[in-house]
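Presented below, as structure tokens, is a lone chain in the form predicted on its own.
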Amino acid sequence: MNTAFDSTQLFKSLSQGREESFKALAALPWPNFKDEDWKYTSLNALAQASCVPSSKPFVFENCQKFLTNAPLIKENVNPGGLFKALNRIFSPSCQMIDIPPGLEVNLPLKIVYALNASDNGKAFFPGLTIRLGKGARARILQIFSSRNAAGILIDDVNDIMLEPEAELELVQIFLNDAQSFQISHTHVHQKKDSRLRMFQYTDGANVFRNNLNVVLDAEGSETVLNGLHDLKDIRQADSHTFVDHVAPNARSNQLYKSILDGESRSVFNGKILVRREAQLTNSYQLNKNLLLSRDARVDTKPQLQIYADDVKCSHGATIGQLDDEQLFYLQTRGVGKDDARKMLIRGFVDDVINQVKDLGLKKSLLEAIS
């Protein structure tokens, strides 16, 4: 038998003071393993965690002259999902990122959302909308950084709309307290002729969650998401993928990856859909990761649902170990053993941490997980 919302202790703590507002969330389920979305990731900690709803702003770095204020879409609880909908109540409007049509955007746009130790034990619910005007484009860097901050929970949604022949490069960098949690919504919709290229990383928490869903909504629109968990101790790191291809001749093309040490555990869901109106998709998704213990895991389920006959799709996953033969080999070329084991690992993030363009933020990702 499910366990309804209202008897865990985060209601409890978020709950006090908004009754009225929480009525049509009381009776929801609580995510558990029976529910196909949660199958791999527990959710029992959360369910105990008690915390104090609180608000912090983002930091805006060269937005300024294009932030505004919007109103959030309203929606029915059931199709946003329980977070999603925690995240409604807390945040009825959200600040807007509004690059005009035919505006290209020289300089990255960094978007910072920071704790500390001082918010300990607090909940946030941050909400973001960007909309890239016809034939605009910008490079987006997203930072959520609470690694100081634990038994927090953040539950965050960002709204992003592509206009015709609009080009982002988005990139999101989620670095956690061990004992945090953070579920975060990336909802993505493109129009003709659109074109995105995402990275995401995580370190994980002691629960994180990442839903991206992305809308290929006419013809020529194009996308590319990347992403790389890079796990350590008894951290763990969930991404779920969506991406609908509505309309024919459009692209997209997904690399996710996962390093994992330790008790470390990785879960990756990827869906493409074609629709029956979606001929000429071209569409890819592979998942691959790498143990360094032998206590890590990772569970892994891309996934194809096509009603199109005139398409090029395919998917997969692999899971593996370093190559002793290659450590033995550069060792036998002078390479001390912590070397060529950082090498190896650096050969396999390369294609995926390439996708990152900003020099400086490549440096201090690849210094991190090696």
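Think of the rigid core as the biggest set of C-alphas that the two forms share within 1.5 Å after superposition. Residue numbers count along the first chain shown, from 1. Just so we're clear, the structure is a prediction, and the values are computed from it rather than from any experiment. First, how it differs from the form predicted together with the partner chain.
- Residue displacement note: L361 has its CA displaced by at least 2 Å between the two forms (rigid core superposed).
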Given for the second form:
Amino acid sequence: MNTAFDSTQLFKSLSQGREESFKALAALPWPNFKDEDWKYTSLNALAQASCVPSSKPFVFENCQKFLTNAPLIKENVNPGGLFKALNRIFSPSCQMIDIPPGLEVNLPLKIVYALNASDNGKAFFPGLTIRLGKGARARILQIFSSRNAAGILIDDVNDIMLEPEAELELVQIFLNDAQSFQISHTHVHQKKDSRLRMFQYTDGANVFRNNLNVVLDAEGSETVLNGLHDLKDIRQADSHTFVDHVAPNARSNQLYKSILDGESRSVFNGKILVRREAQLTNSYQLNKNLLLSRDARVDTKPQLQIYADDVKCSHGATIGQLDDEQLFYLQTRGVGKDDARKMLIRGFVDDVINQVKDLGLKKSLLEAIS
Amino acid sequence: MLNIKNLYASVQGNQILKGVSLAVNAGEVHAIMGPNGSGKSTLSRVVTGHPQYTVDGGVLEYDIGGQMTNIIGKEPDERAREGIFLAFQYPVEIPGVPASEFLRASYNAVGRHHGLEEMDPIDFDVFVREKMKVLEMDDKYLDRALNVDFSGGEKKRNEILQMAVLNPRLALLDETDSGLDIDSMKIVAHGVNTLRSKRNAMIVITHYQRLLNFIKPDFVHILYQGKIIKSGGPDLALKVEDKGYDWLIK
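What would you give as the form predicted together with the partner chain, now that the form predicted on its own is on the page?
All chains and molecules follow, beginning with the one already shown.
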């Protein structure tokens, strides 16, 4: 059954004291499983949530001198459905990091969004823009840290613009409470010969949705997208990636992995679009899932849409369990069953973690997830 | 050290071992030979506790702290920590787990059980490289994922390296010679022989007599259709090499 957004409890709670523009969203459909984008992730619990709008800024380390409050980069604001519209209403301006052309920033920049128990029951709509000027290089760690904040909604939008020859390595870490909601949007626009290397980590939430869109708009651009869902209990995580090959001669590579224990659920939906002009595209995508429990569930849907005729593309997905022979082998060497399982799980994530190339970023990632 | 009496065991409902009896004492090397499908690998898996194999009857005892103890039902890692080791016929590949890390975890797991202090990574590195020299193993081995993209010969050497690191009381070598050329076999056999002592015992499972030229057994047993049908000294292996198994079977 389709209901409208304004019939949800969430709408009522957010609308108090908000301007007309919010009311304009009222008639938009509330996503349900009939909506292809929300087929495997139920928003029923979010619809029932009461969240009072609130705001809190990102906190920056090592990057004060690059901060501005510049308006949104217009060309990067695509229409993006209900949650993106909500973000723009509640967060009309956003914080921005602007790295000047030609500058190489050696220290990893750190951007933290921290919430705690005093934020319980609130909704947050942070907005962030990162721009790297021509030939600039940077490494950035972005952490959403709300372990102890229950019943919150984070609806964030991150816009990233890479000018020609810019190089960014970005690690995003999402650490939520099991009873929280996060709908995260990251939109990347890459120009000629720019490079992005990205890693996204989440251990899930009541509802966690990651929308990552990358537009390869000019020749020679390259994007490497990696992620890990590390889920247990009744946690859930849903990553939707979309790589849009607009220009010829660009490369994209994706590796997303999930570990599922308990009654957790993971969704991966990866779409690659190779437009007619995007000849000589190289595009790869792989989603691998490790089920540790009979009650966990994975839905994975890699999609390729190719309109150019001279391209190299592949995609795939696997779902497996711990291998009994591997466990036996480790046990015959004296390693206890639990430690053997841990060793195999670490082995499973090893290659995707090693996709993080900057040692400082990797250290921060390992600390956050240990 | 090991006492097997009238042992019956099955896998996936098929009974493979049908009354095996075998006694092994410290200091002894036993060879088990037999045609394909006679139950040689099953025996090694039952002794080490593979979860897919069920013991249907008989006695399986091993010396723990001076007491012959029933080990049926004990986890493979418990048996390993008490000094039972299996060199696999087909060593298992473990992606993402560096050989060095695995070896140290294994060594420390066994050591902890016996009240030894854990070895730190630097001391352990020195300790392992010593052992690697005997087996003429490549330096890069320690950084590689366990058994992944190892050649057949490298995998077998790796098994013997693990044996050298753990120094087991009872080692079962399951067709350690298969897939080895003669030079590699000599190196592996040399590695095994350096580990022979009065305090430990070995069971060498093999198809062919040639490995027994290098690892000299005290006893040779012929396993056929889940039973030991003949036991003897080293001569028995030579006779089998010469005449095959037919004369024993009929």
